Structure formats: C-alpha cells, structure tokens
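There is one chain below, alone, in structure tokens, taken in the form predicted on its own.
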Amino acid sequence: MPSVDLVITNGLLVSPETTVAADIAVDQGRIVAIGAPGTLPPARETIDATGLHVIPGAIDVHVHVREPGFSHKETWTSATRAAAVGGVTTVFDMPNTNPPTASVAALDRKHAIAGSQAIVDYGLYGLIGEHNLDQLEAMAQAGAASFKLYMGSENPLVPCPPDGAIVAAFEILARLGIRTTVHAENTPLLTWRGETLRAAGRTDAAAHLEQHIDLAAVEAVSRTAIFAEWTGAKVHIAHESTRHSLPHIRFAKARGVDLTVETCPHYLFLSTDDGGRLGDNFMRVKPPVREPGHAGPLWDALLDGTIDMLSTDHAPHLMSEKTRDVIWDCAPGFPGVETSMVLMLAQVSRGRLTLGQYVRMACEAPAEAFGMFPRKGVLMVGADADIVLIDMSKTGRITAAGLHSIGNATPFEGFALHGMPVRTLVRGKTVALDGRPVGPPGWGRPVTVRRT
C-alpha cells in the first residue's frame, strides 16, 4: 500500500449530521481516505488526535484585511495569522481598501499582496460601483471570488450606486453565476438622519443607533430580495443585526429567492448594555449593535437556518481609533476572525448548540453558498485538507493582548472560553499550533469557486 503525506489518527470527526471515530489520510493537500482507526496507509507524518474533535476549517466570507491602504490597522500577514490561530482556513477580503478593488488592475495588485503574505486560503471581493459595471465580468475572469454591494454606505471610497446600476449589476452577475454580498442598509435614510443628528449637535453614542434605525436594514433587505428575484441574481445579506429583518428574510426564501444570510458574533453576544463595560463610543459598528431583545431571535434564526451562516465582519482598528470623544469620529467595527470559533465553542460547552451545528454554519454553509463545496467546508475524500483539531476541555479568556491582529480592540475582552482550536491545517500543512501561527508566508492560495 503506497504511503501518504499525513494521517490524523484517533480523532472524533464532526459533520453536521454525525460524530464518528475515524482516521484521515492526506496526500498532496487533499483528503484521500477516511477510515476506521488503524486502517489507513502508512504516512510520512502522523498527528495523534486522541481526545480531540476534528472539524473542517472555518470559512469567513466577511473579512476586512485592510491592505492596501490601511496597513496600520492590519496586513495580510497579521490577518491570516489571526485567522489560522482562530481555526479559520479561508477568508474572503472586502473591497473597501485604498484603492478599492474596483478594477482588474486593483484586483491583480491585491492578489500579489495576498499571495506573498497569506498563510490561509483566500478569496477577493470585487466592488460593485456605479461606474465600473463594464469591469465586473473582467474582474470575475481575473479571479474575483464574489462581489460586494454597499447598499448602505457613507464611505466615499465605496459609495452606494443608484438602483438602476444595482439592477444592472445583478443582471450581469446573474448571468455569470456569482453571488453578490450586500451591505443592506438604506443610504438615503442613513444620510438624512445622520445630517439631521449632526446639525442638532449630537455627538453621543446613541446618535449612531438613531441614525442606523432598524428600518434602514429592513427596507434594504427587502429591496435586495426583490431585485434578486427580478434578475435571477444570487445574493448574500451581510452582517444581519436586527430581528425585524427576519420575517422579510423568511418571506424571500419562501418565494424561492436565492438569498443567503450571515450574522456575526457581536450581534449574538452583545447589546447596547455593553457600552457601560466597554465605553459607549467603542461599541460603534455598522450596522450597529442594537438594544437588548435582538440577540435571542438572531440566535434562533441561526439555529433554524433562516440565517445560513456565521461570519465576523472582521474590521480591526487601533484602540485609539475606537475611543474618541465624538461618536462620528470613532472607527466602526471590531476584529473577529480569531475569536469567532472560540466564542461559539464556549456555547457548545454550555449546550446552546452542538458542534455539528457549528460546522454547518461556519464551514459547510459558506462553502455551499459561495461555490467552494465540496472542495472546502467538509471532511470527505477529495476535499482540501483544511482541518482543525479542537480540544473541548481547554479553557481560557479572550484578551486584546493575546490577539494577532494589529488592530486588536476587541469587544470580547475577558470572555471566558471552554473549547479551543489547538491545531489548524490548510491543505494538509499545519499553519497554527497551540495558539501560535506557524504557517509560512505565501502558503495561502486564492480559492477556486464554482459558478452556476
């Protein structure tokens, strides 16, 4: 029997449906066999996973790596090291860098930067803008894994296109079979309310929530679904934050709209009440962390499949950028790619969800939605050997000082953990071990997506 590169022995393999004791054989970066302990070919390397759970690597389709343009907050090196330690083996990077990823030239530049630094695999978003519709197909051919629409934006780098351009973009991407991720908020509503609040002299944290009212999200989710239904486009709602969107999401899915949805840990674990612990201005993120009463319905929707997947909206900033006196001057967002899995594993330990449910929302669902399944997101023969070993008995606490992102201003400081990834492999190579990134720069590769 020919030997293989690696065998992982004595682990408990977890899928959404089952947990089984089995060994995994890996050769040339792919899983080549799964079998009963002791039945696989001899290997040049053996990893003993006794007492550990073995899951597919998590896939985070909402990450802001910040490079090029904002490398004082994050680089491809720091972001992918954080991902590897956090059990994330594939990241999708958003296009709101400087320059934005709105052309083939910008996409090629970002590929070159990522390809020289990344230690996990990655996909790059192209930007949908009013004036680059003629670039969308070319960017897809040049390797854009998906496209991002900022339907709610106050960022001059990535302004919201008019509805006519949005529909035209959806028509193009429907023909190409590419899913579009949408920041679903109503820009005119945000702009009017923001200007009114500023004119009234409001600089407090509550003004941010008053600007980003739930209606801005609900309307944009509904409009996205209608535009997708009309054009046949596949769409993905980013960072769902409000329970009021959930009936509209269910209605769209019931009509057959090809719509997937994510939420993020900060909407599941935090509310405006946490401002007292962290500082009210620190809490700024778009869409906002809302009042108590939203997290429970969002959890329910994530577990029943109304919300398909867990992402992070990893948006690192320096602490000094998160603690300014005027709310409009505080940078919006938090790092998340390193803490998402451990936060959810703590909930597995507490019985709120099963490890199989976590695998579904963090691994399998994003792979399916974005055309990577069964190459990624699953432990099966033929899949990339993106594998995470988890010790469900391991405990700890989240600290900003312990994170690997440059912008480490986490809202989860001090959160108790129970269950942690202890080894992360990307295509069969160990890239993180016992909380340390060990993968070589440039090991990460761009993902291949299936377009239908």
Contents of the next structure:
Number of protein chains: 4
Amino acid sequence: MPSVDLVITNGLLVSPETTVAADIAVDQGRIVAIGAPGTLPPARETIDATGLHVIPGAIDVHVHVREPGFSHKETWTSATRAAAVGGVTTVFDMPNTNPPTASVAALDRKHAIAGSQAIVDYGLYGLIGEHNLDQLEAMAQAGAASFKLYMGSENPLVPCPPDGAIVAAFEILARLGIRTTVHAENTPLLTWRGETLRAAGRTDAAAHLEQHIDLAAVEAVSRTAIFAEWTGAKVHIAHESTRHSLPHIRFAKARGVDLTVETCPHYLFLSTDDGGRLGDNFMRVKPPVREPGHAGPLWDALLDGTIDMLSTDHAPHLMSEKTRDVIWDCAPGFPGVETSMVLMLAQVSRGRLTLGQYVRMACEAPAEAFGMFPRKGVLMVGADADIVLIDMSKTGRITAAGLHSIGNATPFEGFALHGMPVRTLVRGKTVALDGRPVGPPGWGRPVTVRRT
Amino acid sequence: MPSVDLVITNGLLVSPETTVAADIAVDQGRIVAIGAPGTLPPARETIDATGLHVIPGAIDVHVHVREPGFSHKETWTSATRAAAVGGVTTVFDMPNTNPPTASVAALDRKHAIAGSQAIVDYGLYGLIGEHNLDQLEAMAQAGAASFKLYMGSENPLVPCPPDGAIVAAFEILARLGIRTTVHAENTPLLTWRGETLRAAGRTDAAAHLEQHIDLAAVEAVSRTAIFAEWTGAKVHIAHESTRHSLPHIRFAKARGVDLTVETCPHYLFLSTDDGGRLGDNFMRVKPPVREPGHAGPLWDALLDGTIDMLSTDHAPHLMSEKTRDVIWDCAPGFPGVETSMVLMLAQVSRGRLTLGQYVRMACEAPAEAFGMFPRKGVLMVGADADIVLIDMSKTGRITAAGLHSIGNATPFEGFALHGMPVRTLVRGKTVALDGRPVGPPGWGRPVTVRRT
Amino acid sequence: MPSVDLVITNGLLVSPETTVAADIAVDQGRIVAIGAPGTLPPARETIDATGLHVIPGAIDVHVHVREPGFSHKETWTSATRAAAVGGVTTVFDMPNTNPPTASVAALDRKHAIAGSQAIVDYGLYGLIGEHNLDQLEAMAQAGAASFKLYMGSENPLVPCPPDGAIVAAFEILARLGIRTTVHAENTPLLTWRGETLRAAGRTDAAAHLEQHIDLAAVEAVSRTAIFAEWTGAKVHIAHESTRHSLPHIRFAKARGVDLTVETCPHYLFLSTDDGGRLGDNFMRVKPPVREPGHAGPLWDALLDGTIDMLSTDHAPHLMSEKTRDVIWDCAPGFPGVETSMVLMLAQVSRGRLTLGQYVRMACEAPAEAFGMFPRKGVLMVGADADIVLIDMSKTGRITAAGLHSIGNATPFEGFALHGMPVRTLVRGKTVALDGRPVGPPGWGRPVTVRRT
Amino acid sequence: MPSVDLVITNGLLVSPETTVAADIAVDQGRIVAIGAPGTLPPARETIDATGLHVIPGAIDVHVHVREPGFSHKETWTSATRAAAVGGVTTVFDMPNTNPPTASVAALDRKHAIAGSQAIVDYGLYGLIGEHNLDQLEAMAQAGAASFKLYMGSENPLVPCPPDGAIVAAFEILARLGIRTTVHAENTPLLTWRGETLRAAGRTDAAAHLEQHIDLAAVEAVSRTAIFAEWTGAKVHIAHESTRHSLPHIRFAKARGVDLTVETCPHYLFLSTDDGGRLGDNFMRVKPPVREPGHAGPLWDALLDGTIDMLSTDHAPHLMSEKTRDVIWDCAPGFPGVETSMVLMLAQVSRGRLTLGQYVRMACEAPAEAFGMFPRKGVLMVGADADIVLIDMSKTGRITAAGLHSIGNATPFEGFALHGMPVRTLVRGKTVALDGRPVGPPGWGRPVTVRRT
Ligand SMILES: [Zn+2]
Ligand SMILES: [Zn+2]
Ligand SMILES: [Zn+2]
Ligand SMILES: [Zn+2]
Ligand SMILES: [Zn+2]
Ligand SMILES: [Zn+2]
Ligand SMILES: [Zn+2]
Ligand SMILES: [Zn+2]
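Alternate state requested, the form predicted in complex with another copy of the chain (shown: the form predicted on its own):
Zooming out: every chain and molecule, the one shown earlier first.
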C-alpha cells in the first residue's frame, strides 16, 4: 500500500447527523480515506488530533476582501490570513471593490490579485448591474462563482439596477444555473428616507436606523422571492437582520422558491443596546443591527432551517473610519471572518446549539447552496481536505489587537471564548496553527461550482 | 301619520343574507321605512315593483369619467347617464384627468364640473404624487373620497412616485383613515420591458402582454400589502387580473393587512382568445386581459371573498383610438359602468352566483370598504334611497350603439342578457327608467365617507 | 292604513354591522315594518324605547330544561321564565331527560309538556343512540329541531354510541340536512381515567379535572370534524372549554368542514382559581372549567369567529346536589340562561366587545347555524318579533336568590352588572318586564328549522 | 498496518446526498475505513464491486415473520432468507404471533427462535395491550426494539386497547423514549361496519373495502398524532394507504408531533384495478389497496418527506389461504420483504426517483426513526457492515416461484425488473449472493436501539 501525504489521527469527526472517532487520510489535497485508527495507510505527515473535534472548514459566502481599491482596509493577504485563523477555508469575495467586479477584465484582474496572495480558497462574485447584463455569461465562463445584486444601494460604485434589469438578470442566471446573492433592501426607500433625514439636519446614529427601517429589508426579501419564483432563478438573501422578514421567507419556501438565506453574528449577538459599550456611531452597518428583540427569532430561524446558513458580511474598516461624528460619514460594517466560528463555539459550549448544527449552517449548507458540495463542506472521501481541528476546552477572549484583518475594528471586543480552532487545513496544507496564519501566499485557489 | 315622498311596493328585497317581500318608504331621499305591504305610510308617489327584485344601487369605485381634459371620450353627463342605466348609483372618479386631480384647486374644479352634470352620486379620487404629499390632508378636507396611487404607470400625467414617497403617503393616509386605491403594477419593470420591446421593433398586440407580465402585477400587489401592513394604511387593489396574485392576497389577509381587492368584468368574461373576435389591438387594457386560465380562479376568489368586490375600471375611448395599427398607440381600457350589472345578472340566471352574492360584491362590499356603509350599499332605514329594480325575466343583448358612453367601444358586443335593471333611483329620484337616463343633470352629489 | 298590534318607538336597533335609530311595527307576532319615527302605522300598543338599545332575542341552543324526569331541578315553567328574564327568546332543550328524548313518543311527550308551560320559543333535541338510528328520520319529521350526540358520556341514560353508529347517524343527518350538536369528549378515555382515579381512592375536586383532561376534548373535536367531513354532516361542537382545541377547529374550518362551535360564560369568566370562592366541588362541570390561561384564547376565538356563538349549557341543580363531599357525587353544571346576556353586557360596557358583536354571537349566529335565520336572530321585516330592550345604563349584581331557575346555584354570585335587558318580547308579546317573567304559560312554541 | 477482514473495491457508494467512488474496509463486522482505491489496508477477502452501486442494507420495520404460531406461512429461516436476497439486512418482527409478544416470556421465547434461525439482523416488537401496561418497561429492558399498537384490530389475539390504555401506554413509552408503531384504523368503526356487512350477507371483495373505508384510517392517524402530541410519545404510522390521511400527517408534523410514517409497495404499485389480474379476493390486505387515485399522492408524499420511509408489511400466507370464496375468510396481506427493493430499483431505472432517495427512505430514515442510526442505515466508519451491492443493469421478472418465503403469494407476479441486488452483507458476512441466500442460520442478531 503506497503511503499518503497526511493522516490526521484520533480526532472526533463531526457531521450534522453524527460524531464518530476516526482518522482521515489526505493525499494530493483530497480526503482519500476515513478509517478507524490503524486502518489507514502510512503517511508522510501525521497530525495527532487526540482530544480534538474535526470539522470541515467553514465557508463564508459573504466577505469583502476590499482589494483592489481599498487596500488600506484589507488585502487578500490580510483577509485570508484572518479567515485561516478563524477556521474559514473558503471565502466568497464581494464585487464592490474599485473597480467593481462587473466585467471579465475586472474579474481576471481580481483573480490575479487573489491568486498571488490568498492562503485559503475563494470564489469571486460578479456584479449585476444595469449595463452589464450581456456580460454575465462571459463572467460565469471566466470563473465567477456567483453573482451579487445590490438591491438596496447608496453606493455609486455598485448602484441598484432597475427592477426590469433585475428580472432580466435573473432570467440569465436561471439559465446558467448560478445562485445570486442579494443585498435585499429597497433602494428608493433608502434614498427617500436618507434625503429626508439629511434635509432635517440629522447626523446622529439613530438616523441610520430610521433610514434603513425593517420595512426596506422585508419588502426587498419578498420582491426577491417573487422575482426568483417567476424566473426560476436561485437566490440567496444576504445578511438577514430582522424578524419581520421571517414570515415572508417561510411563505416563499412553502411556495417552492429556491431561496437560501444567511444571517451574521452581529445580528445574533448584538442590538442597539450595545451602542453604549461600543459607541452608537461605531455600530453602523447595513442593514443595521436593530433594537433588542430580533436576535431571538433569528436564532430560532437559524436552528429550524428558515435561515439556512451563517456568513459574516466581513467588512473591515479602520477604526477612524467607523467613529466619525456624522453618522453618514461612518463606514458601515465590521470584520467578521476571524470571529464567527469562535463566537458560535462559545454557544456550543453553553448548549445553545450542537457542533453538528454549526457544521450544518457554516459548512454543509453554504457548500450545497453554492454548488460546491460534496467537494467542500463535508468530510468524506473525494472531498477537498479543508479541515479544522477544534479544541472545545480552550478558552480566551476576542481582542481587536489579536485579529489579523487590517480593519480590525470588531464589535466583539472582550467576548469570552470557550472552544477554538487550533489548526486549519486547506486542501491538506496547514494554513493556520494555534492562532497564527502559516499558509504560503498563493496557496488559495478559486473554487469550482456546479451549475444546475 | 304624515305621508312620505315615495313607496315602492310589492318587490322582493335582496340582501347578501336573505330575500324578503317588503315595501320601501322613501322620504327626503332616505329610506324611512321597510314594511310588509300595507304597513307603510301613504305616499305621494308609488312604484309598483310586483315581480321585480329590489337591490341597493351598485357602487363602482373605479370609473374614469375623463373630464376635465378628455371630454371627447366621456363627460360627467355621459358617464353618469351610463351609470344610471347600468344600475350604478355611485361612481368613484379616477384622478388621471387633465389636469390631474392632484391639488385642492383641481379637486374643486372637478367638483364643480361633476356637480353640474352628474345624475348619480360620486366620489372623487385625489392623486398621490411624489410632490403633493403635503396637500393630501387638505384634499381630504376638501372632500376627496379616496386617493389613487399609480404604482405602475407609463403616463407622464400621473407618474408613479418612488417607494419612499409611497410609504410617506401611506403614513399620512393611515392617520387620516382613508383607503387608498392602488394600480398595482411594477413601474420600473413596465418601463424596462416597454423600452426593450420597442427597441426590438415590436408593435404587435402580444408585445403589450409581454410588457405587462403577470409578474409586474403580482409583485406590486405584494409590495402594496407590505407597505400597508407597515404603515397601518387601508389599501384597495384595483383591477385584479391574474390568478398568480391570489396567494399573495390570501397571505396578506391572513396576516391581518387591511386590504380589499376588486376585479372587473373583462377579467371575468374575456381572455386573449377574444382577440380573434374583437381584434387583438382593440383588446388592449392595463393590466391586460390575459391568456385563458385566469377567469376561473378569479371567479372562485370573488365568490370566496379573496376578491372583495366588483368594479369596472370604466375607461371609455373612441373606437378609432382603440384600433390603431401600432399596439403602443392603442388606447387602453373599455367602458364598463353600464354593462357590469347586466353581465352579472346573466350569470345569476345561469346559477353561477346568487343575486345576494352580487349585492355583496357590487353594493355592500364597496360601501363598507370606502366608509359609506350603512348610508349606501344597503336597503335599511336611514340609508340613502339608492335603489335598483331588476326584472330577472327580461332578456336582451349588449350593443355598443345602445350604450350611453361617448367612448362606447365595448368588448361585450352581442353578449346575451337575462335579467336587467328597469329602474334606478338615486336618493329617491328615478334617474333611469327602462334603459333610458331620466335624471336631471346635477342631481348627483358627492358622497360623504367615514374615516377610521 | 290599518293599525298594527304594536310599535316600539325611539329605540336604537343594533345589528352585527350597524346601529340605527328606528321604530319597529309588529303585527300577528311578526315584525311588519321598521321605520323612522312617525312613518309606521298606528298601533294598538306602543312601547317607548327611548334611551334603550333594541336587539333580537338571544337564542340559547344548549339548555337542559330537566323535564321530564328531574323536575326538582327545573321545569319548563321555571327554565323559560329564567330565559325570558335573561333576554333569551328561544331555547334548545337537551335530550338527557328521563326518559331520554330518543323516540318519537318521547319527543311527543316533551312537546306536550313544553307546549303547556313554556313562555319562550323552543327547539327539542332528539338523542342519537346506538339503537335508535332507524328512528332519527321519524323524529325529525315529528319536529326535532336538532340532534344531540353524547360523544363523551358517563351517564347510562345517554350512553356514547360506538364510532360506527356515530358515522351511520351522521350519514342520516347529512341527508336530512340537520345540524348535530356534539358533546365532544372521548368516552373511553373518561371511563379509563375515571376508573383509575376511583381505584386510587381519589374523591377530591382535582380528580375531576384529571379525568376530563383537555386531551379528551381535543381528540373528540378533531374526530367529530373528520366524521363530519367524510359524511357531509353539519355538526356543532358544544361547550368548547380548552384553548388546545382551537388549532383543530381552525384546521377543520380551513378544510371546509361545516362545523360550528359554541362556548359558555363559565369558560369565559371562570377558572379553577374560582374554587376558593365557590368551593372546588361546587365548580364541577363537564367539560371542566380549567386552570387559568384558557379564557383569554377562548375570548379571542369568539371574537375572531373561530368560535361561532355563545350558549350557556344551562344545567340547573340544587345547591345540595352540587356540594357533596365526594367529587363524583357532585352534580355537574350550572344554571346559565338567565345570566349570560347580563354578563356579556357588562363586558360591552367595559369595551371588551361591541353590542353588535354580542348580537352576532348570541342571536344571528345560532339562528343561521340551526336553520332559523331570517325568521329568528335578526330584526327585519318578516322575522318573528323576538325582541329585547336593553338599558345599557342599568346596573346591578347577580344573586342566586334573584334567579328564576329552581336550581339556581350560580357560580356568578355577586358579579357586578352594567347593562341589563328590561323587556323581552316573544313573537310580539312581552314575556319579561323589568326582571319579572310575565309571559303566559304555553305562549312558547316550537321553532321551525330549515333543513339544507 | 494490520490487515482487515474484507475490502469491497471499486464500487459507487450511494448516500441520500451524494455518490462517490470508494472502497470500503470491514473488520469484525464493522466498516472500519472508506477510502479511494489503494488507500485501504490489505484484506483477507476482497469483493470487487466494479460496475456496482453500494448502498446500506435496507431496513424493513414492518415484517410479520409468523413464528411462533404460524410456521406453515413463514419461519425465521424463510423470512430472513427472503430478506437477505431482497437486500434487507434488518427486519422488525410484528408481535401478532401465537402467543403474541406481550410479555417478557414471549419476547424471550421469540428471541431464542430468531437467534437460532435468522440470517439477517432483527428487532422484535412488543405488543401493547390493555392488560400488559405494567410489563412494557420490563419488555423494553428485555430487548424489545419497539412496540406495536393495534389501533384497528379484528384479531382477538391482538385486540385494540381502549383509548385510556393507549394514552397510558404512550405516557410510559414517552418516558422510555421508544417509538411506537401504530396500525392506525378505528376499531369500533371496523367492527360496526363489519357486522353490518355480514348481517347483509355480503361476502364479496368489495365488502372488505366498504368495511375498511379510508375514514377509518384517516381518523386513527389523526387520533394517534393527538395522543402523541399530548404525551410526548414518538409514534410511527404503519402502512399509510390513503391520500386522505396526508393533510392530517402534514398538520401533525407542522405542530411538531414526533410522527414518522411508512407506506408499502402494494399501495404504491397497485389499486383495485389489479383485482382483475390477481383475483379480487386475493387482493385482501389491511388496510386495503384502494381504488385508483391514491398511489400518485402517496408517491409524492414519499418523495417530499411527508411519508418518511418505505416498509413492506410483509405478511406471508399460503395461496390457498388468500383465495377463498368468502372475502372474510381470505387471509389479508402479501409477502414483501424480498420484492420491495427490486420494485423500487425498477423505478430508479425509469427516473421516478434517484438511488439516493431510495437510500433515504429504505435505509437512513428507518435507522434514524427507530434509534439505530448511525450504527445502521448508513455507510460510514463505525457502522455495521450491512451492505448491499446493486447491479443497475441487471434485469429480470418477479415470480412467486422464485421467492424464498413459504407464503409466496405475491401480487407482483411478472413485474419487470431493472436493477437488482447481487450481494447482501450483514455485519461483513455475505448472506445472499446472486439471488441465493447463503448466510448461516443464526448469524442474525438483535439490534440495539438508542432511546431518547
Ligand atoms: Zn449587503
Ligand atoms: Zn456585504
Ligand atoms: Zn389602473
Ligand atoms: Zn383605471
Ligand atoms: Zn355536554
Ligand atoms: Zn349540556
Ligand atoms: Zn397493520
Ligand atoms: Zn402488519
């Protein structure tokens, strides 16, 4: 029997359905065997996972790597190092860079940048705009892993297309079999309310919530589902933030709409009450972290499957960008790719969910939704050896200083941790170890997605 | 016992719940007593309704009287004469006249025109526009019976406001307690598709349906309901045309949204198959009469209460305006106010519905929805003596030449009738008799609506 | 114009939909005219209802008159006197008398007794038993107004038929078009639990609740609905007592089952907490008044129409029969026919419901469900002049001593009243005035029900 | 690296979610490794699965082995040989033997019989009776894998307990965490209708359907769910036969009832129309194969998860027992354990379902429902090596003569096959090969179930 590259021994393998003690053999980047201790081939390298849980690497389908265009906030190097340390082995990068990823050329350029720096695997979003509908297919052929629709945008770089263009885009993407991720807010509503609030001289943090009322999200979720139903497109609702959307999501799924939904840790762990601790202006994110009362229903929906998966909307900024006096000048969003898994493991330790449920929402569900299963998101023969070793006994605290993002202004400063990833492998290579990124730049590769 | 103005004797009084043989006494325009034959006071005039059914006058909340601005299509005289002959005692006039009814001045002007010509009672719609939100309350005080929102407009006279303005308008109207009628189509979708079809050189009738796809209606119905739910506004969906909206209507009602819905005879009796008979271009109406398969579900929804009421979207045009070569040049819509009741009575004769169900959908439901009940829409003491006498044995045929609208281009030419109104009274005065309008111009008065 | 027997002047007529100031003319027991003051014919008698509300007489479809067999608890004289004072103009009498009303002969005998004593109108229930299925049609022809099924019985006089007989009975009654009232509890469950509790030596009040667990009612409601759905029978669920049944009622109605439901004041106003005040053993009733937490959902269901109507399950006993040491020896049930309307009027005064809603649940709904509408349950021309005049300003207190039932052991002793019936007319004759029964024995007549 | 007992090479491993080419290593009866070809340890035996699909052994939770008491119909030897050839590696045996499995002694005796004969693994049902409630826990400790409730029985050996006993049993089993399988028909309804039909002299096959109307099943399914909801018991609905139950199953699952459901091939492939081919009397089974129109909705429900799993209700009889003149004398039921997989594989070949869906309904779902997952029902490290090799290209026909049951009166005679199991392993030992049973008697062992 020829030897293999690597065997991980004595770990507890966790899947959504079960936990089993087994070794994993890896060769040429893939899992080639799973077996009881002693049954696997000799290996050139052995990792002893005694006392550790072994899960598939997390997949974060909502990451703003920021490059090209905003390298002072984050680079492919810094973002993927943060991901690796955070137990994330695949990131999907959003197209609101400069230039936006709205053409084959922009996509090629981003592939080049990512390819030289990334230490984890990645997918690149193409942008859906009013004027690039005729390029969507070419971008798909050039390797766009998914497409992003900014339905709900105040950013002139990535304006919201008119509904006619959205439906036309959905028709194209339905034919291509590619899922579209939607920032679902109602742009005209945001615009009108923003102008009204600015005209009234409002510059305070509460004005941000008054602009981005739940209604803007609820309506856009419903509209997205209706457009998807009509066109047959597969859609994914980004960063679900409000309990008021949940009945509409359930109604859409009951109608058979191919709709998946994500939420993010900041909606599960924070509310406007955290403004006192963090500064109200610092809290700015789109859609907003809302008043208390939403996190509970969002948790319930995540655990019952109404919300399919966990992402982070990783959106790094400098602290100085997030703490300006005028709310409209405060950069929206937080880093998240490094803190999501540890935040959830602490909840596993408290019994709020099982590790199997975490694997479902963070690994298997995104892999299935975005056409990567069973190549990613699962520990099985033939899958990429994207593997995270977890020490459920390890404790610690989140600190901004300890994060690997350039824009490390985390809202989770000081959160107590119980359960941490201690080793992250991407296609068999260790890219993070004991909290330090160790993967070689350029190890990350673009994912291949199945289109159906 | 003093005598009264009028007693209608020996008729069969029909309500949604029951039918009873009784006389009706009328004095000073109101029903003052209902009693068994012989129990009512002496009257200066007696109408013998032996063999006739007696119902409340129909209320048509969707009528385009066209004046001011388009008197060559219809005038308040011609429209209300048609209404009277058709058994309609109250019409609600749409604001897409020239000028549009978008200000107190325009409302006053239309009140003056209507007041001098109308032979039936009327309510005037105020227009909701992006730039007149600050005048809605004044228009309400000046007597606007309801407000109309063109969500779904290609007409520069009555453009669709942005969603921010719509929500702001709903907030105002929720506070005022006034129901808003919505032309629910998605304007950006209409615009995009219209431009695409024109750019492709399409001028045929099918292009109209391709532009106004069901999706445009379905989405706008859902959005209207969500905005209504959020603001607490009462809304009314105009001219429901597609079975695909029905699940969304049911979902909204189940959520407790104060939503009422109308459909019109052309959606209940016609399909694109009628293009052969009438000319495909002639068939143009917004939203379109669709392919076969919608009328059945719409009938079911009307009878089970999902759709609350019957209106006509009476939209008279000259035949020459409706039969141009290029579909985009064909005037959309049909006259309806004179033919709705007779079309439905023929169905009563065939057993498709009961006369009580007709009274519910055509009289009581609109009166309740628009704050006129129990002043209108019901035969009871204290109600306006808006009364229609029906001869269920009378037969005939619809002919354009026999209609009283100027724009008499009816799609129901030749339809066989069984059951016809033979006398229409508005506040006790006979305004139509045996198919002839006889009411004095200016007898019609604006309705008073209760706001809650 | 000939004069009429009676005119009631200046009252406020209340219907579910509206309130109107009008006079009512009555002749030969029927309402012959409703009109504005001054429009009605001269009358031999005039009742001035100035300041009073005028409603249709209440219809109580669940009354145990007790005669023949248990005249020491109640007679047709005492029960109908109580009803008249309580504003109830029609009672439906239950068949668990001795002999039970299980044959044409028993029905005839009860008709004779009732006919000589009653001062309000009445319907007689026939009993559905395992062995009288071949007599149901004859009993219907002999005037049974409805039929009663004891699904849930420990009384050997009226045993629960096996399910096969129940379905056979439903098939017969579906054909006859008669609604069946069901005491919906699961008899085998009651029997098993009763024997178990007795075997354990339990004699305390709590044992009664442990025997009659909610489950016994919930299951039987569901089973009744399924049998009704399969056979096409119209069924009526007696004395709904538990919130746990409500989802099953809603599911049945959504499926289109012709199911109506009643609840009773003791379920709306009491809970086991009242045992301290009244004595736990005194509280015994089947099904039981349950722990706190049910009344709220039952009120909600009554106001949203899930529960259609209010009845009383008037079940008079002597106080000595209700207060024995051993719970199994305590007679179950309370008098109710005299106190139901005043209890609800006090809630009208507090704003918990409108008088129109009361008219719906106590007058119109039972008349419709049991085929008496529009002859009863409504104030309209042609209806029986079953009329109650209410003084909403009158206050008082319920006392057992003030009740007219022989078995006057009321659980509502001391309840404060605000709003009271001051005059009750049955077919035009005053049968109660200012709290005193004045109707002549034998004035009451059996009702005629429409079978469909 | 030490060698293992067995490696199965070059097969395509099928799970509900995916298919992967991999080898399986087996040692001491368990799967010890799954790996790419070449990665697994040396083995004392190798099975070449080139060109074959590899699935977990099917689990049939509804098998009547008949012994003790009816060995002329079937023995543990014959039944488990049939199972092995049919790809079934675990059978659950029903307790309606003679004596019934209603006590620890009877259970022990059956364990002894099974243990000496069986060639596949097995679970034994304990019987729930009115008089053995105090022995349920002891039977569970003695190894009863599940319990069977005959709610719907005409068999004096296994009478239906009264509802009070059923609820008491559910309370016990909820505490023990054991799922109860329910023959859900309404016994009193069966009894009543049976007596009525017999009294009418009916002896024809149609009388069987008239006795066992759908209603009897629908009602019992609903009642079972309500009892389960109240007690917290886990229940399993046996042999779902009618589309009319499906709304009730969906309602129960939506309420959160822990309800699982099976259907059987005869309900999916047959209707009363097959009586012509097979003889109407031969068709007798409880509940009946019904008129055409049920199979379609049952297939839909099986594929959408409303029905969780496939079983067979394997009920072997001699042909002479099934073909008597009087329908009441005809033995009800068919053999099924050997034909279920091949019938479904033929449908896989036709595209009606995927092989993954079959693995879900026949392997994984029963293992999960009855507490055997992940020891059985799945191909993973640590699982029992219950493995079936399938040749999807192999064709053939079902013939009674070719079956291994003693009572081989199959209704599927002549059915064309496409896809057949060619090798069945139980805990690593081949028990059937190329259609011949080869396992040694006594190889089968009782399963261990997890109770939660
Ligand atoms: Zn976003
Ligand atoms: Zn984002
Ligand atoms: Zn319109
Ligand atoms: Zn219109
Ligand atoms: Zn009762
Ligand atoms: Zn009772
Ligand atoms: Zn069975
Ligand atoms: Zn069976």
